[in-house]
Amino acid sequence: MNTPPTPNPTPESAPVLDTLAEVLKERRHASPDNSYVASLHHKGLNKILEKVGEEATETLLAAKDAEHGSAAQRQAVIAETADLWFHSLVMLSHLELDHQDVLNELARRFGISGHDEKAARTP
């Protein structure tokens, strides 16, 4: 039996997500006139989901361009993925869900075949 790889995030990755989650929490109740995050929360879940969908589409298009593209096109995938993650974190915040729960779920899946994990999900 193969031993699954141990997740080894960079030391900066967890604090970045933790710090961003704290900023999002603080800005959630700020004035919508002074905070982009507050304006999204003020507009409601549908607007936040619209942004997640928009960023997902932009990420997909950037990835398509980057497959055989330039360094700039590859960097665009990074920027678009950052936007997608950011708006996904806003969505979690709006639903009062903790990003750490997502990380825990990813960690739980280490060593589990993707096919097995998908088959084990309840419909």
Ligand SMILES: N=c1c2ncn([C@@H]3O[C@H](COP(=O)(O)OP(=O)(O)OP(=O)(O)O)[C@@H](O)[C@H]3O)c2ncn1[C@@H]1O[C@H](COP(=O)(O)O)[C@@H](O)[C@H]1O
Given for the second form:
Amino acid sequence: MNTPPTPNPTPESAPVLDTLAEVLKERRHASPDNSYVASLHHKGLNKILEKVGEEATETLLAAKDAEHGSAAQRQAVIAETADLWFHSLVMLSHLELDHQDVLNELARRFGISGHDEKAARTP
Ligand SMILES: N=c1c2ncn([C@@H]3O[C@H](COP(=O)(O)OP(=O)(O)OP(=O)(O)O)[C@@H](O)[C@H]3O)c2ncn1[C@@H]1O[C@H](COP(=O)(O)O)[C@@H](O)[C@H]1O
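Moving on from the form predicted on its own, please list the structure of the form predicted in complex with this ligand.
Every chain and every other molecule in the complex is listed next, the one we just looked at coming first.
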């Protein structure tokens, strides 16, 4: 059975991510004592990557519990995913990469089946 067509992407904007990215940019050179974001940059890329890995692990553990779990366990997946997205945005900011480019890449993939894309890869 064919899957329904993917809708065209809406204009590339995610206001919450845009605002958060602005805050992260502004905090990059703030005092580490006053800003958690600044403290991560101050500790360097390895610390940021450690946090991304930690939050990814916490997300998958929460998701395992949520599959047959309570409303609270399902809500925990939301919180852990927010932590993961937040730390991923800090990573992009540290590398001076633009979160909008990630959104653009997802938009570019609209309508391209993952199966078709994989089959088209050169060996
Ligand atoms: N969205 C977030 C956000 N999500 C999670 N966190 C923090 O991420 C940390 C992760 O929690 P953990 O328990 O895993 O970390 P930890 O054990 O305290 O840290 P480690 O000892 O492992 O280093 C906590 O300190 C959370 O408060 C966030 N900190 C900041 N923001 C946003 O960033 C903005 C700027 O924050 P500051 O730089 O602190 O002003 C805030 O206004 C928010 O909008």
